[in-house]
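Just the one chain here, laid out as structure tokens, in the form predicted on its own.
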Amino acid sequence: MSGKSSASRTVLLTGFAPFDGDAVNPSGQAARALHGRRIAGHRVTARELPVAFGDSLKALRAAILETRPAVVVCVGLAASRRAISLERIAVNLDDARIPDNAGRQPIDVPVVRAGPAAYFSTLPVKAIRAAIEATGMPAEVSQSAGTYVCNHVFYGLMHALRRRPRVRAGFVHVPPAVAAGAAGSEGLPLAAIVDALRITIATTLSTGEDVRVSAGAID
């Protein structure tokens, strides 16, 4: 892919599909939210991924093929979190407490057979860390993304992207969304999840290599 394309001015920025009898979910709301947005130059496209086993990475592929990115941040929620968590490690399993919206629940199942045990983010995840948290927002490096659709889709799109370093990827959990001022306990405001995710797009097109902090700062 080269470097002057027009295609590659693009963020692909995914968020999911309401689950488990929800309403809505905040990750695709956000996501929506930046779709057509320009950040440092690059237009933000947002798709929504399906809360299911293989479904979601077939989605995921298509819009990669789509939009050809530079940066591709996937999101979803993180129901027990109150800050802006951003995923170290994709590990190749899937192991469902629940079902998903087909119906579907592996249990000690690869993602990907005979695929590495991980991959890890190549986002900025510290010096994004440091941005959003510059802004009185929580945040925080997650070393595990869970082992649900959202670990799936995590580890999919870093195989999809193994031959392609110049693309960067990751994922970001977020909170809850709660009403505007009810920051705290319960989560976060919709809009300040978007101010995140903006942050975390800019961020990674503005650092190169990542910052460096002891082990004991990102625990």
Given for the second form:
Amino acid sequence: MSGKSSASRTVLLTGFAPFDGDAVNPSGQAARALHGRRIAGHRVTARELPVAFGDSLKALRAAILETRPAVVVCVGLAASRRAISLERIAVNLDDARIPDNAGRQPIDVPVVRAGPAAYFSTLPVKAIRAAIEATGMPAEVSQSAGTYVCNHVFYGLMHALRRRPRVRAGFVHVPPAVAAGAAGSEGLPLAAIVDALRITIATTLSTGEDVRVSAGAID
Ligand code: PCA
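Output the structure of the form predicted together with ligand PCA; the preceding block shows the form predicted on its own.
Next comes the full complex, and the chain you just saw is listed first.
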């Protein structure tokens, strides 16, 4: 391909600012660590999103327009999880347990009025899980990104790209970052989280169809 139709070589990687009283957010730190890195012939552009309903999506949409990415991976912290969580489903629901950083706390409202109930990730989540596990790190496919700002961003991302199926996109929740060498019960070292995100991007760029062990859909 050439000229205007040439495929984008940018991977947009977003993390979040700290929230809920924390001083740091490993999702933003890990994204920043990969900014400018080349992965499988693509260049990573990292952005930090505010932990705010509405504003987070405005920032994400502006970054998509600006960078015209081939792949978008949004990342957030899930404080209670201990594995890299490849999110499969974004649901059209904001239901905030705590106020966001702007003081807003939407309860039981859709992310997008009259939008579909849910979108699926278009990242190859099973192949990514296998690739991360092969390095000895814990990884899982998750069926819920919650109903807070992370799910809001995930749903808004998939909605924004609904007519651009060739731009692969999805969401990854990461556990808290712990001191190097302390992997285990409390979380993962930041370097391991960074490596898991690098593997997520590399696997997406090298995988066409996701791993499937059986087919059984009902028409
Ligand atoms: N985690 C929150 C929002 C920002 C973040 O890093 C969530 O899981 O919704």
